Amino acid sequence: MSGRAATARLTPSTGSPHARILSVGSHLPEQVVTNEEICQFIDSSDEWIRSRSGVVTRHRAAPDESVVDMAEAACLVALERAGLQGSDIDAVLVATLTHPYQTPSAAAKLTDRLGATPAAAVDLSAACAGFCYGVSMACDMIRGGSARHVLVVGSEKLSDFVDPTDRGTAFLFGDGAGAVVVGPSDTPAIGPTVWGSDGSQWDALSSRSSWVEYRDQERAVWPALQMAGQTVFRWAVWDISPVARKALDAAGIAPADLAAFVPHQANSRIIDAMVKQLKLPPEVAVARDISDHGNTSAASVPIALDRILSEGLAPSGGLALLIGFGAGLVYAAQVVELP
């Protein structure tokens, strides 16, 4: 080995000391679907759906409205609120499980639509935890120096992947998108992320067939979502609340320090149980977006976050605990300073 090769060193990458969420935007399709409409296809009732899930209505995308269309609408709002343009973005992360193409990514098309080329573009497959995964990755990218501004988007058209006759899932899910711009900060504004997975429960919430099975097997069914409801419910109630507590501890924050709690909108009973286990004071604003929008998977946290801010339920500069959890089973949580 030559002396030159032995002494060569890589130039270190330098980024911002910290990162923060600069803005939030969301988009919901125009069509609103009631429980009564859902019950035309399943043996259920408005009363049962409300009591079991908290869902009253959900939004449904038009047939020609795509995951990318909804993501674009949400991103344009977030960019405008941040005072930025697409050309200011260095990376686009799209959390989705319903982009109907194996490849290329929704993020690549979205980047072009926004005028953000040649920003890095990638889809995140972490189901309902995908947005919180994206916030963590964006924070690390900015602090590591590989990006200055990152768009993190959750966008879902679940109506394409839900069987309207499946009594266990048909009433739960809605369509929509939410986005944030993450940028540099002189002070800590995104706390450490507590995340992980439990692949031993991989089949608790999954597609009911693979694309290969759908292609090759004569009686294969469309790969709609299927869920072992009680398994997912017990996991979310008993295993995810400790994750939220760990995220608070990692950020050096007590429940009373929070202005808002924004959990994934999976089920109103899960949210109630988490609030109780975390012993949140009554003055902490709790996102309960599920009643109007249903479970929008990766889009649920940013949509709920935008609503809390838009309705003035929590102040700019206040602290919010975000947590996403879902198929995989995967989870992620962090405390953030509100834009």
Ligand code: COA
Second form
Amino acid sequence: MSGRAATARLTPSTGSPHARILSVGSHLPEQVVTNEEICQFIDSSDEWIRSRSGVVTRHRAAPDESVVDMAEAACLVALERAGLQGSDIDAVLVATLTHPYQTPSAAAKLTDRLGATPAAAVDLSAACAGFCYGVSMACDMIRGGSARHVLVVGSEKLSDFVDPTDRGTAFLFGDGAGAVVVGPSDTPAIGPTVWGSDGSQWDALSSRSSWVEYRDQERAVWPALQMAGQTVFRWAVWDISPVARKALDAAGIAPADLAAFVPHQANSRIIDAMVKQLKLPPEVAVARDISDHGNTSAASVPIALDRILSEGLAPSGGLALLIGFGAGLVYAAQVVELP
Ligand code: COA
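Given the form predicted on its own, corresponding form predicted in complex with this ligand:
Complete assembly follows, chain above in first position.
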């Protein structure tokens, strides 16, 4: 046996009893792309895209507008609404699948830009569920005492990673960013997160090659996203709706207690199916901003959340069910009190 048995006691980490979303902000790039423009590269139609996915337009970032630029714009709005500055932030979690550097993280650059250095900074790779993963982690960090204020950001430049000639994905995705500040609370305002993964379906939605294959293969293709649309659709409708129901149960509330349902904006038909399966009363505001913004992956929930609040469709202090799901396959859902 070697080493000494510990005699000194470690200082216990103590945080706030609870956490809450203090504010939300979002940013959409200027350029708006119509279905007609998408159909210049694929054999499709405005009517087909609208009826099968719900997308009417999506925003596209300028060539020099990065994931970090969009994240910064969203964070500045969220910080201002929270009455905080970058220097008040202890940790920055950026959910993204389109930051084009293997390393360093988008979060480290963003943290510096916001004047939040030396806050902890890390990117989360949980695709379209990344934002809801981040909310869960921020909540636990605040309650555990490792941070007091956390920025949770979803930022995506999917236009860099979607093949405009791929009929299965070209029409679906958009660019944008959304962010929330999560901070301490005296009362519970972020319910228990119900989350998980199913890696047996790793291939259902993935990059079509790895970076190493892209480097080594003779006829290598850019690692754009590829998707088994129907597989993902069925999974979302049949396996993910029960996750939403479990998040309500875990929070101890009924569908009628909700002011808003803010699901990942994957496809309007998936949203419709979830609303039906959850038996949401018509008074519950349902985020349906996929029509204007497309599927912005990790950014879709905070962008939709910001919109629902800005348009006065749900009140501050009301309860909202958030759910994200996507490549992995991974998912996360929680009920939150609206800022
Ligand atoms: N435009 C026009 N027709 C198209 C098309 C397009 N872009 N893509 C496929 N089609 C055609 C197919 O050729 C097929 O024609 P056929 O019946 O004559 O053979 C028909 O439409 C159905 O094809 P399918 O691939 O089964 O389409 P779908 O009804 O499943 O719709 C999606 C495709 C992508 C809209 C749908 O599968 C979907 O939304 N999946 C989930 C995607 C998602 O949520 N992803 C993100 C998760 S984070």
